[in-house]
Protein chains: 2
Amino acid sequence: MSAREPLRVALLGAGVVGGAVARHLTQRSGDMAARVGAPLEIVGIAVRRAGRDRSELGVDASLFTTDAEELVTRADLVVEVIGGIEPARSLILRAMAHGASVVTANKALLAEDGPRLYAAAAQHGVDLYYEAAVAGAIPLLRPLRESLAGDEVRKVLGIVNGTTNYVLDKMDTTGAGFQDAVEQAQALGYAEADPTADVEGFDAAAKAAILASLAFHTRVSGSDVYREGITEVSAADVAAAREMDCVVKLLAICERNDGGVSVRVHPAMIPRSHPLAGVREAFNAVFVEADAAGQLMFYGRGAGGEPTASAVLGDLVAVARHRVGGGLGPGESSYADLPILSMGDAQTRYHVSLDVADRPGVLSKVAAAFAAHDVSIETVRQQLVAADDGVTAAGGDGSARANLIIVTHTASDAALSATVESLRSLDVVRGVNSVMRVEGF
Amino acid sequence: MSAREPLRVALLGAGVVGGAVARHLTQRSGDMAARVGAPLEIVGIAVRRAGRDRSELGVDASLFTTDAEELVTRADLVVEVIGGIEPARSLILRAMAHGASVVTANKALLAEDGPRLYAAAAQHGVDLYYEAAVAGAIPLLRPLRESLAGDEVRKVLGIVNGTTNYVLDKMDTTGAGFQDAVEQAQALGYAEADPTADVEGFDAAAKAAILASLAFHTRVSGSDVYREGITEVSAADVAAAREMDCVVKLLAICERNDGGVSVRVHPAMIPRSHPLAGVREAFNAVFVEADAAGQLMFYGRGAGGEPTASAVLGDLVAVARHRVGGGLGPGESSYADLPILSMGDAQTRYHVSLDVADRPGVLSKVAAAFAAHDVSIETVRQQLVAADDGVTAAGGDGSARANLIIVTHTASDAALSATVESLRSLDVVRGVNSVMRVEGF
């Protein structure tokens, strides 16, 4: 594959997301070039002032220039990264034009001008991927267009923006008022010192209009979206929405019925018990109703620099290997041969639950014999056994019974496995009630 | 578009998901040309036995046939839906050999023998999809293999048997045993009368495999797969979970370390903060964790005739596309200009709380002002509202005051917003303390 001509990629923008972006390509040439099909190579990258010091990059210092005009000219794929209307958009039409793919994570772009670029894509036959736009981290590009490709959508209700989900959750949870939580988010990063954007809904319009576009293959525009921000949101309203059962969120709401389609951002109650109401802190989830599948949901970060370099370099990865002539993701022909763990290998906790005599000296034996095994013990809990009569249930030899609760940290289940066998021999331990595995935490 | 020749179709099976295919095909058969760029034709459907009255398909007589080893032949696209290991295995090894695309759901194919079938796809320069076969209609396929084609996956946690979520959350929701809540779940249909496939983890172990094959791009059969199924897990467990403020749920773990992948499924406690606790009933979900994504999940149903047929569907119109020449989904330049709603036309409902006087009549007259507008109420409840003396509160008139809390039926959001108006002019209304939209009912 490494015989293939290198595509030359150039990066606009060298933020968060640029330098995460130049950091994977750079680090991980080879497997990215694997997954391509051929070498991935930054031949430029596009910033506002030259000189500062990008070191940490590990990029040569030679790769930055000012002139953005210049450098997409001579690139196959072109990931623009410095958001805002202009010049990105410029950039961006100039590039196809002059045949290059582009990634993009320009939701004010996409939602104020986006037709027009899917327009300029078509005509110039390249590719305008835009996964990271809409939710960061979370693929619904591909979901929304390719998956349900076969399906109708008929609604979609998305938790799009992180901060005001931040600031809803701190309400439900503390009781807290809009103003306290807004702080609250700002002090540990999860809102800027001026939020207007986030909390007048101004975000979440953009990416409504973006994933309405997808949902429904049409022209929405941010501007066609009905917006209200949560600004307005009481601590009673939070209070209220609570004796309902339900909590506060604020939702994208794309619509679509017999005469046409509804696009807006508001504040809404939904039922604790629907999926989107598990949605906590700076999360992201988006729910789709559709008439075949019926209902989906996507959940994941929508922000960060991670985590949106993630959605960028999965759509470089997609135009790139389009470049090259190849199908679905990573080639099928391609397959590694990873070993097989047995279980014993796998990694994870156990809650333990013993039977055991009420009498000095068992915890310590207990204690004992999961050492033995190198396994570490996170909590023990005891709790007296009563017996059906009210009084404590002894054991055969007269002794109280009790029962006692291991929760173990991560070993190898071999070890833990092994644990549970001596625990069964010990003469303290009267029976082992039941052993499951903890996973998630 | 419709110039095209039209795309040779044929369907191995006519169950309940393979009618449901037919059925998108025949009723919605220009919508897909619009998508795939040219008409989908039916060849043939191959079936067991021939003869059997299949009207309802609202397909041609003539098309059903038993020789599907000759109906592979003459087919660009071929949907199997029969499921099992042979003839199924054949007769898409067959249809590959002579250049099909092949979409299929068999997940116990694909575990046993999906390496096979992948090389095969890849030697006759033909794709290969599966989406169906890992957990229904949710999207995995393309997050995985696309939008995840530039990060690396550490970890997938996935509950993807229906039959086993929905026993789990039974015993968790009324305390039930385990052989109560299997015998609820066959009385409702979630369970099969004899479970043993769904219980002892084999239909999960399978969607392990591939889950795993996808999610690392290495080769894991079925047989790779550590299985314990749910039938040791009693009403004791599931209360001990409860006591750590955990849940229990029948994982199907795909793990990938320095040493290799482990792959695994067993009933595990997690978390009731973890996003996986909230999949109840039936849902399946799919929770990802990656280098620079973080945390995903894709959550939706994950059997059933619709659902499947989605997948089914979605993924047919991706390999037709790719005989057409097209790129990803729908094309780009072959965009709908849908109408815009006005915020005025969007479908809610409404949290109405009111301050009002209370005495005689006011419900009837608020009522009113609900029933001028067309808006029909769900539920009202009245409350009195205590001053700080701990005694009613009375308002100017020294009428005794109460909060009245209304919720409605949906109805346009400008009838809610002149109903809520006119409210406002009541002198029965003291004032309007909130109005909020509730969705996700």
The other form holds:
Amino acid sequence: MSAREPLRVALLGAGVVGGAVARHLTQRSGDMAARVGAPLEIVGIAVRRAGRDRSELGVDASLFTTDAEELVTRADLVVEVIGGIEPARSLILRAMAHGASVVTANKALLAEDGPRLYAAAAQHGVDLYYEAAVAGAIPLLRPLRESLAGDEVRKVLGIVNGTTNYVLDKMDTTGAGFQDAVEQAQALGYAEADPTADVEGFDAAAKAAILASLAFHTRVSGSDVYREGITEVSAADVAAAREMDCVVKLLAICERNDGGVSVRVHPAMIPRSHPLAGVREAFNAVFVEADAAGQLMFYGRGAGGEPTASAVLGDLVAVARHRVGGGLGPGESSYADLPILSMGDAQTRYHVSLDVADRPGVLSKVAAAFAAHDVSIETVRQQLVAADDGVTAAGGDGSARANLIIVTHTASDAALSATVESLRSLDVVRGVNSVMRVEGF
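Pass me the form predicted alone as well; I've looked at the form predicted together with a further copy of the same chain already.
Nothing else is written out below except the one chain.
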């Protein structure tokens, strides 16, 4: 091994993740060389400002450079952890054109332009690995891409954003409001100063596109993913879930059915008996259902410098071994080319809370609205609404009021949505308090 030429590694980015990667490569160089079969030598680290003190990384200060375009032309292996679309895309394409294999953690870029990157990797005979792009340290993408390559994956259901899971967990376990829970997440470093990408579901949608592409051998982009965030989840929604022995989670749901692929991200109630219900704080977990393998669950830390660096280093060792031994890892598999179904075609269930008049005939009118759209009702529960003085609250016409809580059987989202719109127009319905999807039963 000592006679082998070192493999030249270029790092793009020295933030939380890039810094952790650089530190491990430096401190564990002997182990890495033994596992790869050749030394890994950092030849440069591209940063925005080269003059900053980064002595805590234990890396020679002369390695830091602001010229990323030049750096990628003299590397065998390039690690991209700067994020975003540009300049990351241009740098990755430039690296591949100069014969470098690439390891990236860039979920946004893969969701937007993955096919172009795959094509460039194939054209130049290099690897493109990206385990760290989804669920941090959890080994998830490689099992989908390799271990389950001979199986038929039917469904991928997961919690893939630690920030939103922390927020919803605190709303459930402590009774915190949405904004208070977000501020707690920010104080602990789980949420950015601007948490929009997380709480509005953009981060999870990018990850869902990657998962669906791998699971169903079909090109799925971020724009194909139906997305709802958690900003509208209220304390009342969390309480309603608790009454059903459920918990609210932001779920990424990728399903193969009706000859197509449905990919969506939205909050949903799931039963506390489901494995995903017990995923607490900022942890991630993904539930996979396949024909032969059955049900599998992957769980662990989905973010943070060290967990993400673990996934990056795993990919780096894999592509380095290919350089030493010859050959390449698997490329894009999109042969199935299944159609992407609209959200209206997705099969789901609804939990609907209605403010209704408490008088005879109300339930029959409500049930008729569901039947008109061929939606079956599973359970109905009524709660009288008490006024502040303890007397049953009255509506504007003097009639008593009640909360009518309905959980449906599975139906198309289009039918369920149309049903809710019909309910809004009924004279006995004073208002639709909340609507939330129900999954995992």
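So that the term is clear: the rigid core is the largest set of C-alpha atoms that superpose within 1.5 Å between two forms. Residue numbers count along the first chain shown, from 1. Please read all numbers here as calculations on a predicted model, not as lab measurements.
When the rigid core is held fixed, the Cα atom of Val36 travels less than 2 angstroms between the two forms. Taking 2 Å as the criterion, Ala97 does not count as shifted between the two forms: its C-alpha moves by less than this amount when the rigid core is aligned. Superposed on the core, the two forms barely differ at Gln27: its CA moves less than 2 Å between the two forms.
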